[in-house]
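Shown next as structure tokens: one chain only, the form predicted alone.
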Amino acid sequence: MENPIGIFDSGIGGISILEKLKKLLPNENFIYLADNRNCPYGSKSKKEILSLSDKNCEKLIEFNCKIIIIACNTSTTNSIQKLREMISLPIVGIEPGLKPAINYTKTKNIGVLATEKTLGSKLFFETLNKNKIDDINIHEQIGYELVNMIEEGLNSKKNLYKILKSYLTPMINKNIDCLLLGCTHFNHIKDIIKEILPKNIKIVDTIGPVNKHVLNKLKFKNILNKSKNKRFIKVFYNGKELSSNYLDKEYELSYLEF
């Protein structure tokens, strides 16, 4: 089935998922929507997030996508349950990653760096309650201006380092041994985060499990693309042009109203 895989995010964050997915699925076509006119989602109301996510899904349906990936933690945690009720296509979202962190931690202290709306969402709260063991402490930190800095292409890495250090140091001092990146944008600054974190602190991977879930879903639905035709990867944005720092040469980049 040559229909494309649809992916959307509030901006450049989900490119980190697309990067891995295009290698995992070399025959598949992709449509990526960067809704950067409305970025960041993390500061919007739940109603706004649902409305924007629905709009993005409708556009991907217009492109005849066979599956939709919500490559945005804020959108996943605030809208995926409702979207699945409204849309018949398979929808895969970003899991909070709490379960693997809980299974991994030895110090019983887990750090979470995320947007305000992800941390305050019903899905995050339910996942936390379902998986949390009484003696485990979750240390949360809102990433405030990080998404905007990443969208702008990380022009001031010195300033970014300073901000990240102020966010991560209190969690390090709480003896965390793993850190959840609760926003796909933050995968683009993982190297800088690693510079700040002591070697014993593991960054929990949320991209691998999502992409594995997509592959399994495509196999289960029998909709893998087995064609040998040259594939396409189209990336659309509706705000400022995306920073080339994150874009592979294989991507066809275009402005689109959506």
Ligand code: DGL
Contents of the next structure:
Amino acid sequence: MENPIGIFDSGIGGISILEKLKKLLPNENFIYLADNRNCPYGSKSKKEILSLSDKNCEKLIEFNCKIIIIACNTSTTNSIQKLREMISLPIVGIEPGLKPAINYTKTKNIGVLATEKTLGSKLFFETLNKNKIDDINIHEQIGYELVNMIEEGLNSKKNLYKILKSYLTPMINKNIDCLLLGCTHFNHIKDIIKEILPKNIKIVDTIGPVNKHVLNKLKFKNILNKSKNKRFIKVFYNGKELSSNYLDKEYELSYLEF
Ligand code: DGL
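Switch from the form predicted alone to the form predicted in complex with the ligand and give that structure.
Let us now look at the entire complex, which starts with that chain.
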């Protein structure tokens, strides 16, 4: 089936998923929506996040997408259940990998860096309660200004380093041995996070498992693209032009009202 795979995020964050997914699925066409006019989602109300997510899904449906990937933890944790009730297409959403982190930790201390609304969401809370063992401590940190800095193309690395250090140090001091990246934007600063973290702390992101899940869904539903036509990857944004720091040459980039 040649119909594209639809992906959305509040901006550039989900490009970190697309980057890997386009390699895993070299025959597939993609439509990526960066709703950067409304970025950041992380400080909006649950109602607003649901309405923005629904708007993005409607646009992807107009593009005849065969599956929707929510490349935004904030949107997944605040809207995926409702979206699945409203939309009949398969929907896959990224969310913080609490389960793998809980299985991994030896020090029984896990750090989570995410947006305010992801950490405050019912889904995050329920997933935590379902998997958590009593003696494991979760140390949460809201990424406050990080999303905006990443959207703007990381002009001041020095300032970013300083802010990140102030977010990560309290978690390091709590003896965490893994850090969950609970916001797709943060994948773009993984190298700087690695520089700050001691070597024994593992960074857990969920891009790999989400992409594998997408592949399995496409196989199971028998909707993989078997055509030999040259594939396309279209990236649309509705606000300021996206920073070229994160964009591959293969992407056809354009402005779109949505
Ligand atoms: N990239 C997003 C996430 O994974 C959203 C960041 C934001 O818009 O606040 O949570």
